[in-house]
Amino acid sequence: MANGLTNILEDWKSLEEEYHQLQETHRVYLQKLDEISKLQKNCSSSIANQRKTLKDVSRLVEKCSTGPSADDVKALEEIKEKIKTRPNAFAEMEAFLPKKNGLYLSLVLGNVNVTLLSKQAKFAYKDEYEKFKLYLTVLLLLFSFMCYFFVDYRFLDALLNFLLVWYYCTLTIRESILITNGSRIKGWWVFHHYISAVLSGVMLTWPDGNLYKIFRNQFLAYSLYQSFVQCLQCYYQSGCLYRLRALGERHNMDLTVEGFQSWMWKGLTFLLPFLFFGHFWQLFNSLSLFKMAQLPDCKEWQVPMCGLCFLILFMGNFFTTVAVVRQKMKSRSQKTKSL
C-alpha cells in the first residue's frame, strides 16, 4: 500500500473517532439542555407559587394579634423581617431564569429569549453596553465639534441626527435587555432615551430653511455640551460604581446613567453644576423654539414638536435630579441626627 494512502487512512480513522466522540458530546449537551429547560420551568413555577403563598401569609400576619408571650411577639417579628427579604431573593433568582419580554422588546425582537444565564455573560454584556455608550459619546462629541466649527452642510447635519436616532434607539433596546437580566435602571432615565430618540428623529426631518439655520448652531452647541458632560459622567460614574461594587454597596448590574442618582453623591457632586446647566439649556432651547413657532413665516411642524421634546426633557431631568438631591440630603441629615 502506498505510503501516502496509509497516512490518509490513519488520519481518517482518527477523524472518525473524534467525530463519534463529538456526536456523543453533542447528545449529552442536548440532554443537559432539556434538563436545564425543565429546571427553569420548575423554578419559575415554584417562585410564582411562593409569591402567591407569601401574599396570603402576609395578610394573616397583618391580621394576627399576638398574645402576651414575648416569644410569640419575637416569632412574628422574625416572620415579618423574612417576608420583607423574600421579594429581593425572588428577583435575584429570576435574573437567571427566562422571562417574557416586555412590550417594547416584544415589538422589536418578538418572543426571542434575551435572558443571559450566567454571571459572566451578564457582566460581559453590561461592560459592552458601557463601552458602547462611551465610544458613541466620543464620536458624537467629535461630530458635533466638526459641524459647529468647520462644516456647514445640511447633509452632514442629517448624518449627525441620524446617528443620534440610531444611538438612542439602540440604547433603549440594550437597556431593556439589561433590565430583563437584572439591571436596576428604571424610571425617568429609561424614558429619557425614548424622548431623545423622538427629538433626534424630528430634527432629522426638519427641512433646510431659514428657521432651521437660525436654530442650527444653538442645537449643535447643545449637542457638543451634552456629549462633553456625558463623557465626564461615563468616566467618573464608572469609577464610583467600581468602588461601590467592590465594597458590596451596589448591585453588579447597576449602570451609569445620564443623570444624578444617590450613589453618585460621594466624589461626584461636582457634576451637579454641569447637569443643571444642561437642564436649563434644554429649557432655553424649548423657549427659543416656541418663540420661533409664533413667527408668521413658521410653517414647519418640527419647530413646536422639538420645543415640546426639549420641555419634556428639561422637566424630567430637572425635577428628577432635584428629587434625588433632596432625598440624599434628607437621608444624610437623618444619619447625622442619629449619631
The other form holds:
Amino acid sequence: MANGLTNILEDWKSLEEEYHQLQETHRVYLQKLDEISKLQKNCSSSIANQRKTLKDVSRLVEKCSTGPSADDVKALEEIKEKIKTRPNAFAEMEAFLPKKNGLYLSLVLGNVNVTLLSKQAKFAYKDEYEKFKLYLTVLLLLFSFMCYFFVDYRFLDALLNFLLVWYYCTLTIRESILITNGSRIKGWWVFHHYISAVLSGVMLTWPDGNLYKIFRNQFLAYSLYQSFVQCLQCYYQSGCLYRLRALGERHNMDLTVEGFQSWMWKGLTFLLPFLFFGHFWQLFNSLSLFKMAQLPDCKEWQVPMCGLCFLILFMGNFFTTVAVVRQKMKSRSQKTKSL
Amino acid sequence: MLFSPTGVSECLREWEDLEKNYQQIQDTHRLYKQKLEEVTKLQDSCSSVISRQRKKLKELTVSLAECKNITPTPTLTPEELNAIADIEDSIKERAEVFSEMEAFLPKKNGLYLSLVLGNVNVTLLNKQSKFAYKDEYEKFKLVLTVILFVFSFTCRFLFCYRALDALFNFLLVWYYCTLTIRESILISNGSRIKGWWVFQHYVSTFLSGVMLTWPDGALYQMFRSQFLSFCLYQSFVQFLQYYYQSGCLYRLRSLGERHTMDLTVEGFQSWMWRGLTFLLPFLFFGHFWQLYNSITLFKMSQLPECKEWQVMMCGCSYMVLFMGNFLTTLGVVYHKYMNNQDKPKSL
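Next up, the form predicted together with its partner chain, please; the one we just looked at was the form predicted alone.
Every chain and every other molecule in the complex is listed next, the one we just looked at coming first.
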C-alpha cells in the first residue's frame, strides 16, 4: 500500500541521516587514531631519549658529588633522589604505550599489540585470568578424580595429559600478556609453568607398560592433590588480594600464584603446610622415578626425564617458599630487637 | 674527578633541561591519555550505531518484502518500484561498508581466542599494521615449513630415536596450534580464510597429537618411514606453495585484483589459475598420499597384533584430511571448467 511505502521511505530517510553521521564519526575516529599513534611514537621515543640522558646526567652528578657548599650538596642530593624515582614514572607511563612483544609472544601471536590501554581493561583481564585458572583447576580436579577412581584407560590418561599441556601453555601465554601489561610476576612462578608443560608432555609420550602402571596411581593421586590445593589457593588468595588492594597495600596488577608470597602472611598462613606437603610429594615422585629408572626392565627415557622435572619443581618451589618464610622470620626478629 | 664550580653548575643546567623535557613528556602523555578516552568513546559510539543500523536495515528489508507482496506489482508506480530497487541496492552496499568500518573497531574475541588469550583486543587499527601482521604470518609459515623439512629429513634418513620423533611431533602440534591462533587473529582483522583451510589445521594438530602418543613398537616402526617421507614431501610442497603463492598474490594485489588481506593457503584457490596451475599435480599427489596413509593404517588395524587405538584414529584423521583437501580442490577445478564451458557459449 502507498501508506506502507511512505513509512518505509521516511524510515529510510532517517536511517540515511544517521548513516551520514556515522560516516562522519568514523572519519573523525580514524583521524584521531592516527593522532594517537603519532602521540604514542612521540612518547615512546621521548622516554627512551630521557632514559639515555638520565644516565649521562647521573654520571655527571656522581662526578660532582663532592660539592663545595652545603647548598650545592643539597641540590645534588635532590637531583639524585629524583633520578632514582624517575624510572618508576616512566614504567607507569609505558604501561599505557604499545610495546614490542617479547620472544615468546612474538613466536605465538606475532606482532599484534597486547597492551591494554586503560586501567579497567588491565584489571578486567587480570580478573579473567584468575577465573580461567580457577575453572580449569576444577576441571582438572574432576578429570584426575575420574581417572584415578573410575576408569583406567591409557587413552583417557592421554587426554588428561593433553589438557594439562594445553592448560600450562595457555597460562604461559596469558602470563606473558599480563607481564607486558605491568604485572609483576616473579621469575620462578612463570618458569615453573614451562617445566610443568614439559613434564605433562613427557608423561603424554610414556607408553603403556608395567612401569607406567606402577607410577600411574601415584601420579593421578598427586594431580588430584595439586588441583585441590591450587583451588584453595586461587580461592583464598583472590579474597585476600581483594582485601589488601582495598586497603591500598598491594598493587592492582598483583596475581594469585601457586606458591607463598610475602603478603600472604596476613591471613593465608594456613596454606603453608598444604604447600609444603605438595612440594615433598613432588620430591617423592622424583625419587620413585629415579628408583624405577634403576630397574633392569626400564627402557623408557620418559622415566628419568620425569624424575628430573619433578626434582626441579620440588627444588624451585621449596626454596622459593623457604625464602619467604626466612624473610618473615628475619623481619620479625628485627621488630622485636627494635622494640 | 675533582669537583669544580663549573662542574656543579653544568650539572644543574643539564638537570634543568632534563626537567623541562620531562614536563613536556608528562604533558604529551596527558594529552595522549585524553585522546585515548575520546577514541574509546568514539569506538563505542560507532559500534553501537552500526549494530542499531544493522537491526533497522533488517526490519526495513522485511517491510519492503511485505510491501512488494501485499501490493501486486501493477498498482505500484514505476517511480515507487525504482525507489524500492534503489533502497534494496543501498542496503546491500551498506552491509559491505559496515564490515569495512568494523575492521578498525575493537571487537570481542571468538571462542577459541577467548580461551587462549582472554579479553585482550587483537584488532589491528590501521591498514599497514594489518598488512604487516599478515606478512609476518606468511614468513612464519615459510620459516617453520623449512624447519619441519629439515627435521623430518633428519628423522627419516639420519637418526631413528623415538625421542626425536616425539620432539618432531611436538613441533608439529605446536606449529599447527600457533597457526590456528594467528589465523583466528587474522580473521578478526578482516582476512577471509575459507572454512576448510582453518579446520584442516585443527585436524592436523589432532593427528600430530595422536602420533605423539603412539608407543614405540612393531606397528609404529612399520608406519614410521611412510609417515616421515610423507612429512618430507608435504613440507616441500608447502614451501613451493607459499613461495609461489606470495609472489602471485603480490602481483594480483598490485593489479588490484585481490583483497589485501588474502592469504596463502595449503590448497588451490580460484585466483591461482593465473600462473600457479603447475602446483596442481603436486597437490593431488599429496592428497592421494594422505589416502594411501589412511588405507595403510586401516589395514594395520586389522592385524591381530594391533592393540593401539592410535592406528585407527590416525587412519580416520588422514581420511578426513584427504576428503576435505581433495573435494575442495576438485571444487575449484570444476568451477573453472564450468566457467570455461560458459565462455565459448557466450562468444
